[in-house]
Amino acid sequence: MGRPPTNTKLRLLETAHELIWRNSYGAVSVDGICEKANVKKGSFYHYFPSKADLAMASIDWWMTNTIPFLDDIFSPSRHPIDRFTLLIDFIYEKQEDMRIEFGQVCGCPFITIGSELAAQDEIIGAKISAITQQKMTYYQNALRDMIAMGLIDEKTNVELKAEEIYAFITGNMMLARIKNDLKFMKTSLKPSLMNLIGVNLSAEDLKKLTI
């Protein structure tokens, strides 16, 4: 197991993640990161050869901190519908916290970085793709349980459906960032997701799926 990051390294990771997530990779400079993190530029280059290396490390750091939450949300002991509704709760609450703290909806950090750099940097593109696949594995397992319970069509292609779910959620997070508005995520994302999955719920039950 790797050593935990030093305070200086951790400040750089947290600061880079925040600034890139709030703004964009291109809009953030090494000088800006160092200034906000209160770290000298020499210390920056001691830990990271470049801004791109820091961006990749911040992706790893964020995912490492997110995995325990996903493991809990998608625990096999939970009802598969609850796994997806809890995921939306988790996403919405994080977005609302960010909106309150920074005054804006920030969307998905991986999409923010990936949409800007994936086509330019194969390594970053591969890392974002690996994270995407890791998330979709949770979705696939929940979908298989839904099939076993008779909640969705047994002919459902779980791999394709997981991709649709990922695209749907991240697309709505991107729209929320563009509009700077979490209303759809709060009122409609859960029932819309259930419709996309194909869960056989009554109209009354769908109405209850509001945060």
Contents of the next structure:
Number of protein chains: 2
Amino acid sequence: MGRPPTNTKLRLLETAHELIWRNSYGAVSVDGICEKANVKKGSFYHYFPSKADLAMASIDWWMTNTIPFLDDIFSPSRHPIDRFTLLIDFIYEKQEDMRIEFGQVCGCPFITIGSELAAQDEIIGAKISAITQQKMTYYQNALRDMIAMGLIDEKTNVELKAEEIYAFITGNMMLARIKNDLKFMKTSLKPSLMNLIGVNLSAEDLKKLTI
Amino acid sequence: MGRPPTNTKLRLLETAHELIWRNSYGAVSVDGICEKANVKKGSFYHYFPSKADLAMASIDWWMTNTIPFLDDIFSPSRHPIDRFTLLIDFIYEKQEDMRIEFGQVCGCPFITIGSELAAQDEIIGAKISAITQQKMTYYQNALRDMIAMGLIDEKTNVELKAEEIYAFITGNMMLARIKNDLKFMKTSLKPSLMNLIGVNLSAEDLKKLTI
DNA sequence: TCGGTATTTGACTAATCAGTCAAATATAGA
DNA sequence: TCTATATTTGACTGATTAGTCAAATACCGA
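Alongside the form predicted on its own that was just displayed, please also present the structure of the form predicted together with a further copy of the same chain.
Shown next: the complete complex, the earlier chain at its head.
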């Protein structure tokens, strides 16, 4: 029935996500997105009613892409400590890839755009908050397994601890973006995170946690 | 000699700082700053060569304003644990004030603008990185006193620990901005920070750390 | 081959953007 | 009162912004 669908919408989502992540929402124009995606402006507004709508959709699209990776990393079949160390590996590798390709450590796309726009647009604030909550759920699940295995204090408040972990990791990613430097993330984030979680590792084991 | 100086430049610095902090660099226009500061555009460009220059100057201005508070909070005459709890009080009170006045938790102005612009403007990235380093120096100083007093492990790497503390606090401020919610900062940040620092407090003492 | 439908195009608008500049103004010191 | 100097003004530009729209196009299924 009619003209067949194309990948135009997807190209717009991908391009918007990359440009906004590497720069910022305010620094990226609809014209810029269209040019890079090789899409005419008329087509843009055929698929998205506004620039803000595209940004929202690209956030959703990226989170949907991310979930399978999180499901793998936080698979209950893994040792819970490995889940967190794998998470740091996953984050570090992506950041390093972007640093090599674009010359810029880009940090967390959700937090970057959330920090920029949450104060002006409460819908985007709510969306990023929901993503934050969703990620913390993975952490809570792993923390409960750690308690069950006697790896951390059984009186640990997993909701609070998950929020600490999230703040700590995103704080590091933010600083890495600002300093355009992955040194701390590469050499210290894993052992620091283990200390924050409260898991007891030998000095030897801690040393192994540098990427 | 000639027409006497006015507070026009200061009004521009204050206004730019407030508007950028509450919104974002990209969302604030030179016209908007001028209108709020009651300054004509010609005067703006008499004092600042560009919008970016004003933003840089407003960052410097705010940091200069902040230093006396940090000097007080991190006075060597204070108990080092008190320095950190006072720091959290200081941060929380400012955030709560802005939440009441503007309806919005605004987070850290340096990190917010740094996250937005560091990838596009390496000068601003370097400036925020320097401010970050300057703040961590206060933390390092306090950590060394804690070691001397036997409050934390003497083998603590104070440079790394200071970076952890900074990432943790700024991560929390960023999340507070995105969620427009100070709950965690009010009830949990102090004890969480004490745990991260590695200071041993009794359960009773920990409970006292809610603001 | 043709009709219906989704997609694409390019020219368009109106608003806003950062930035310019020559002229007007105010005042301290001579 | 005069002059040097710093400040202020308001109209101006040219570029860029997000967003609009009617017409053209492509193709599936009948």
